[in-house]
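Given as structure tokens, the chain that follows is alone and in the form predicted alone.
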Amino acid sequence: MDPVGCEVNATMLTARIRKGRHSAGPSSFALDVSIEVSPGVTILFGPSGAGKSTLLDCIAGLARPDEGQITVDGEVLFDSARGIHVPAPKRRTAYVFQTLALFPHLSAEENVAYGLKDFQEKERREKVEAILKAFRVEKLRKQRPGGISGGEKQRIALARSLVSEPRVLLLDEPLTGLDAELKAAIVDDLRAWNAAKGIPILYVTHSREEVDALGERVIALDNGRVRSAGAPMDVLDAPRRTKLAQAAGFENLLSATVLDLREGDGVMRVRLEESTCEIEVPLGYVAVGSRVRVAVRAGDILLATERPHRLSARNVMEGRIVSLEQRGMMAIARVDCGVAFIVHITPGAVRALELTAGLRVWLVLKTHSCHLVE
């Protein structure tokens, strides 16, 4: 088994992890990360299998590192050199899973009060009342989980985790299945609660929509490594790896060959896949003839029914619409330019431009909407 190490602090979470899969066969996966997390909501983002949940398990005490140190608010929870390993129930770390695991036979207030058995009755009632009010579910106190909505269950699960006033909150995709507006409303209440408490909140997701709705800071994880960290736009609008690009919503991932470098212009010319389609992309540290991967968001591509002229955008490609599909308030066009592109447009644009399958069109793409990924 590969070694594991982790460090955590109350207002700054620092983790160093090296952990291979625990299996009899060989495994190429190893978690090897270094992160810092301050009070507030920090998104841990990445594709499935990136190591997000394993990292949370180490912090919570559900997975025991082979080496390293974990501290919260100056208290040592794990130290391999000193032989210290505080059990998970004593770490004052709240952990909310996607399944929520509310007790179906208990009412909302009984679920929330479950972890307060060591408190006097009066104090227990006061704590439960305050947290139910903070998460706007005080009117549901007598109802059981089977009779309330999904969003209300999430609020009760958060209230149950936070009523004991933990020092760290870990959220492993607890809002999956809720719409973006409801997610944002719940997290707004969570932020309001945390404004007074000031604890680090680490929120795991692989959904770009959740990052945009919820995140203050993002740590992007892929294949057990931290690839970037910072503001959501800085991290996910220019992903460095293919899996992160896919997770971040880059629908077009294209192989390309470098044709020439134009250092004075800060660009290079590439040929897409095996086609004759050539575009300009930002200059990379590669040689002519190198193979690269180019990621482009479907929403960053403009579509025209006449050849555009005198544009600042450097890439104009002629093609034909292969198919049109409407999904909610968005239309998805698949366009063949010798290379298949996915383009997102509004239903209004489809009507105004009279777009149909088979129509000749031109795609317009800015150079800096093209991102080189590994």
Given for the second form:
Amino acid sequence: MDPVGCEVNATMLTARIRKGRHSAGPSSFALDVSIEVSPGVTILFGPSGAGKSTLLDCIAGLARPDEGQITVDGEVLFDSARGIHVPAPKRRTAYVFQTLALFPHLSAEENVAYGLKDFQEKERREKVEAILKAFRVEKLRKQRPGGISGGEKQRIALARSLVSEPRVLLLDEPLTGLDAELKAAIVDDLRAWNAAKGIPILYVTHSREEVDALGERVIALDNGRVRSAGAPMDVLDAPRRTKLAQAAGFENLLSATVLDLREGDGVMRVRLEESTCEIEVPLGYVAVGSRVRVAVRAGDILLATERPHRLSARNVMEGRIVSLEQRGMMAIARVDCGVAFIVHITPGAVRALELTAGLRVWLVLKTHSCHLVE
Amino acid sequence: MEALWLSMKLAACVAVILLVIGTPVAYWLAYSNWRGKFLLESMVALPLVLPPTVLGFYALIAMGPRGPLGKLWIALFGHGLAFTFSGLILASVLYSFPFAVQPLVASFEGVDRKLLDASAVLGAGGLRTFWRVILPLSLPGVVAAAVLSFAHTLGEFGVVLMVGGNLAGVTRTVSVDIYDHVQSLEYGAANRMALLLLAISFAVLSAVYAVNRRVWTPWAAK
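With the form predicted alone done, generate the form predicted in complex with the partner chain in the same format.
Starting with the chain above, the whole complex follows.
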């Protein structure tokens, strides 16, 4: 068989959904999206209230869209025009909630076996055993969720939803509250499982960290609309919306006035807020004198205790450390350069440079670390 | 003692019947999105505020030889419904309805909705979800419903008197018996029965509370 044919036959989830009409008008739906999800992990990313969970509920059949169509593998699960609404129990979509929703009165293996009612006892036991092994929780099979730790609960919830071989997996922030190492280990096991099955996995998160760890494809959702879709770099590193920018981990969000355009160099100079601070940012389609928003990640800013020279970076600003705060494996410095910047540095750097509040410092900013926001 | 035995039999029958018909009603009250739901809720709660004589009066009228229920009963079984044990059961079921339905509704509503969603996406229909998830997690409510309707029926007086009258061995329950003794100034006999009823009621209730505390707390812990 030719590879193109394989592509076409691969499991594919498509959803065109409009839900929650607020008022009359063509574009007044609270949620109005059209997405295609191919096999593998696709991240659904956006601030809370963006409509991520509603979208998953519609796909799973727990909520009913006002208009639209949902198909898996070419099979229609919902079609408002034709009056089709396959009820949730018949959709074969797996769904792991943020709260996991393990049945508290059933043991781990009973939880996992819950969705296998159509199988013979022997086959059921084999399937349960195999998936508990695949997610490394076979030792907990007799325990009830109340006595199982976080991380292992997530593994059991994943096993429960995947044991019946669903056609689609929906994950609504299932790993919230776990540390990075535990998250990575669970994600690896999930990837290993899906390497053989190849189903579309839609993974909801508002954590930038998880996007970087998981991301093959990202769909950015904001205010019930798809803002952009594609590879994580393309979607998240050029945010077009302020809210999305904040959610995506751009700690510094500054308004600025355009001073001049240098089209030949592909840059322009802007003045930050009401200060005398001037920096160079990538050229945008704007006129001199217009206001723009500039987003900069706290981790993209360099900090020096002497004025640096002979650097490729174009923006060097003098300022003073206002406060210094240790948070986990990271130190957060607030620096006043006429405008306030948040800078992330390592605890090692704090010690090596003997940084303290009140110290005079220079911030270094690459032109292309400055992102223009709509 | 005959009266006590009759009361126990009546209370047990009523508790069983109420569990069977109260459960679907409670399920509907807990999960329906119908806007007129409050009407049924008020109807279920009516016996809590109505004087037993009012309820008993209408029950008696309905069960009488010219009432709709009485006529139906005569057509089916050849005898009337009023002043019989069956009539007593029927009236008691009505009178104790809220005592069964309200604990059931409360415990059904207490089940985390996400568990019901989880059950649905795992392929379980409404009935399977009810048996495997809602009912096991509502066990304390089911026990409370059974015990409260049992205890409440055991102690009822007004409805029994209105509908059942006072026929020894057929409709003379403990409470009516006590009333009889007091009327004929047999305070000693009245006291013995009253004490017995008090002891039984207390024993039944404390059994339930004890069971509730010990057995059903472990998985309620969050």
